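First, one chain by itself in structure tokens, the form predicted alone.
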Amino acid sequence: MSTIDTMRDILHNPERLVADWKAQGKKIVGYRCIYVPEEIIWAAGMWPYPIFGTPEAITQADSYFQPCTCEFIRNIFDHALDGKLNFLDGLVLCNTCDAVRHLYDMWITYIKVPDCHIINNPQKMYDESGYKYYCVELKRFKSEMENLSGNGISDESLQSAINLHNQTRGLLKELYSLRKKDPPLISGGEALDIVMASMLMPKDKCNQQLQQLIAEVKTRESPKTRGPRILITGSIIDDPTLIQLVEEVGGVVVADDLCTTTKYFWQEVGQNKDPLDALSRYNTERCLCSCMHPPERRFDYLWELIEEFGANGVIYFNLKYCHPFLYEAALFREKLAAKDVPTLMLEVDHSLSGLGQLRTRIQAFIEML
């Protein structure tokens, strides 16, 4: 399928897109977290660029972070120290966990990217005082992006950016609806690549690709292989290897609750006369991350996915030292057991070491199902 190949090529080789964007005299702002309002960056005429990790071994970053720090964060900082992120004109992080807050401190101390910002998003959802605080934070962030870009952000440009990104979300959700079939028309590994490419690409180009892709997937012949329908959740996964591992041993990954998949696009920004207020409501009313409270909201969302996609079992892939998701996994395993949903908890390295042992445990789980 040529469109999937095109999107994968962009995901793994974004240098050409970066060069074209820079040649127009435009800036690129990196970000790390689904709670960063990329619409504000886009409305300022800049490209919001998600920062993913790689399975490469960590080298220099281990001299700056304690070894019990999230390996994903150390991996990102390693790339920054190597100069692989020098094309960025700024970086935006969110107040989601201790590791990210420490990354912000280390970044502004040692990395020569011109601007680094952190958004103090409240962790208590559906709280009016938190919402008011977050409104002030987004106004501050909007001003910072205007200063960085040299462009003003009008209500019209921000609303246009919201509409564009909502279109991306809607197209991704339409694509994911094709995974409800038995067997699904796209694999879990393909879905991860597609969403990550969609996160990376400028949305005007992305939406064209997604429309073509949906049309192509609908013409696919239904796969002949069948197996237990699996939902994957847990810490960030930015490499399809773990998902492909589940599929190689007979599981059919029909849904994924990850920062690089459904958490990114499952809800849309609501319509509001004040687009900044709409973004504030959006990010304080979607409980998608384990750092957000109350956890019951997040479990309700997870359970809706399980029912909607007809999952027979759940696999948690939790990065070592990713404490928010490690704490959540134990709570949710009990809740899922009460609903007779088999669950497998696996602690994994971001470098994907120990795949042999993981394969054995996953295979046993799939055979049990």
Second form
Amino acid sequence: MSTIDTMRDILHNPERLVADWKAQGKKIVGYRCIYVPEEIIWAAGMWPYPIFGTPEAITQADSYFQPCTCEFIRNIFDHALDGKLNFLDGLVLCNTCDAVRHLYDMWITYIKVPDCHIINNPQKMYDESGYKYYCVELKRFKSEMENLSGNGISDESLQSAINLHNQTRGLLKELYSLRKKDPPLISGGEALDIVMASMLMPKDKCNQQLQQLIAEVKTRESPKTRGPRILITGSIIDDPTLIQLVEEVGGVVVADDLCTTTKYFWQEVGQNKDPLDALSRYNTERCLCSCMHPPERRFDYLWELIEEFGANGVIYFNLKYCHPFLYEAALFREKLAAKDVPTLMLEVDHSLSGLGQLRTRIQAFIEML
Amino acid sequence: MVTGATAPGKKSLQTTLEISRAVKAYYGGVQAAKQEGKPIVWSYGLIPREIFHAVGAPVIYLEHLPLLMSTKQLSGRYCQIAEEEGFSRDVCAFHRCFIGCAAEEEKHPYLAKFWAPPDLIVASNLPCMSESKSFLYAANHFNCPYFFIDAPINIWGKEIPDYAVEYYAGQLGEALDFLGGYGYRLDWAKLKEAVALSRRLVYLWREIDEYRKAIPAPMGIVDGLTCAFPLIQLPGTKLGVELYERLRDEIKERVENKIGVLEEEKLRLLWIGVPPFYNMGLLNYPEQYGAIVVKSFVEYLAGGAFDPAIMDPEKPLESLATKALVDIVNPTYQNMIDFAVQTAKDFSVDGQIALVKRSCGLIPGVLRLVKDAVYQADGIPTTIFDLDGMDLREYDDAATKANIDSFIETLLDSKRRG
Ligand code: SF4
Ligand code: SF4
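Since the structure above is the form predicted alone, I would like to see how the form predicted in complex with the partner chain looks, so please show that one next.
Below is the whole assembly, all chains and molecules, this chain first.
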């Protein structure tokens, strides 16, 4: 099996890895989203396990959440109600959008086990008072994870977790640099699978796989097909169907600004003699999500990606009822128009209903480019 | 446009009329300030209003202007304008309406009565994403400076820890510095006075609430919603206190004389979620069954659901921070759920009508939690159905009334059967 297939297999069938981990008497902590510092969970000897959705229709969750709640969150809650997340020993959420905050209340009321924790991170970045406040929050979170795991977290173990996770970030960035080529050496659909698998896997295993994968991809022959270079930004995408659709109709997805791709790894945790402080700085100086302020910084980061990857057009993907991205959509379209970047705005549900219509719109956009 | 499906609500109190006049005077004051060349502040989110009153800044609040437009059935028009500006129909209709008001080139004569463009914006993420994001449009459109106040969510319940109070209070201080940069200098004595007045206002509100629990209900939801204006916009002012003293006296007299809105109350209901401001008559609709809506949760959405003793005028910023963070609308929702259980009990309600405003990121998410908690505590049932109280275009009169009819008939039936 090629490395990419191995990674995909783990992403889609993590049960064996989960069983192995549990067999060692170790705990698994689910988390959502990128502002949860995985390093603290790892340093406590637990596996930080990102929760993704699946493209299935919602069943039971609809009697808890109203249908006007982000479908991704309802999908996750459906999995919890179905018992599909029973292998988790804890769940960690953070302060992002309304839907995630609701998930916390729903979880502690109706799911109860495992324990759900929430990190009360600030939403205003680059602010000294927010950073100070967050330092206290992270200390609280650290001690919660120590209690959950039964292990103390020393500065050394935290620093080594940071180093390990930084290595993953660096490797993913190196892999992404291979997308800068024209045409790129990996497709958009592959990139999404690789990053999601990397997010999911314990990082020691993941880093070995990534090194191998980079070596393999470098030996690939350059693909023959060329087309407009597309960057996808917006709400969470946790299934490659939409990206593949863009590629099927002639677009070449060269970069993505998503919480399942670059937002996860674009910046590294800085070096600091106090590793907890380094994490505090990291998470209060990363304005990558539209839940955070100021949006100008998020645009700067998007612009950096557009330039670095030579994108000719942007697809701004909104999940239905994903308020943070929906509110910024008009602003971003205007900013992109001012820089002469053609942009297609899409508002789609998580299960991607109406795929035919979507295909026509994307095709028209690609042809226009 | 008043359609066959919309009608104004019936009010019963004299003080409600005075408060309506105070609303008009408030906006008149903002427009006069604009003409005098004073910078106008737009504020989004439930930032403690006391800071603006303390520095004498004229403010237009996002929460209120769309509501006024809706009472004249104009909210659909403004939502439409916002959608043409690129805003999805799925984002909050309050915010779309406000954005539409901002974007309209030639202001509608009714809007013109209340309108003043912003020179400064002070915004916050309390309580929802809409509050934290829609102001960016206004800041861009009017090219005006803004200050953003980040509110930690309340994961602590009734006791907010010092580090969170300090963080929020610090930002209130920075917001005051920001306002100071545009001529609104802070006088600490005035800020302390504003906090004292605000505390007095909430004590009065609670006293009024005590009277409102009487059977028969001395005041219904239509009066209640108008009377929430001082609580929402005038905390920290003498005017707010005076209006509530008058309201308290009027309602006390009604209770002492056993004057109710209905002669015979068969059912008492609580309204959860945004009422149809474009069709306030709907709130009187249950009265034909002898059912009175005694209270609306919206009245509490900008304060009034906390113990005013937490406010200490000698520590004004900390008091305002605590008040904001402990507010029942600040997620997460244990405080709101506890409050809902207590309110249903205290107001002796037989049932709750809960509305899903499809475009709201906040309230629909708590309805199931509130429904279950209130039922488990006291066996009080809740009906939940779709109704966007702001966007008239989403309104279905027949379906709404059918939902209310069947709920009330079930409640009456179960009461008959004992
Ligand atoms: S997709 Fe949007 S609404 Fe859903 S969880 Fe993510 S940020 Fe929140
Ligand atoms: S709480 Fe709901 S109705 Fe109020 S501003 Fe937020 S989204 Fe809109």
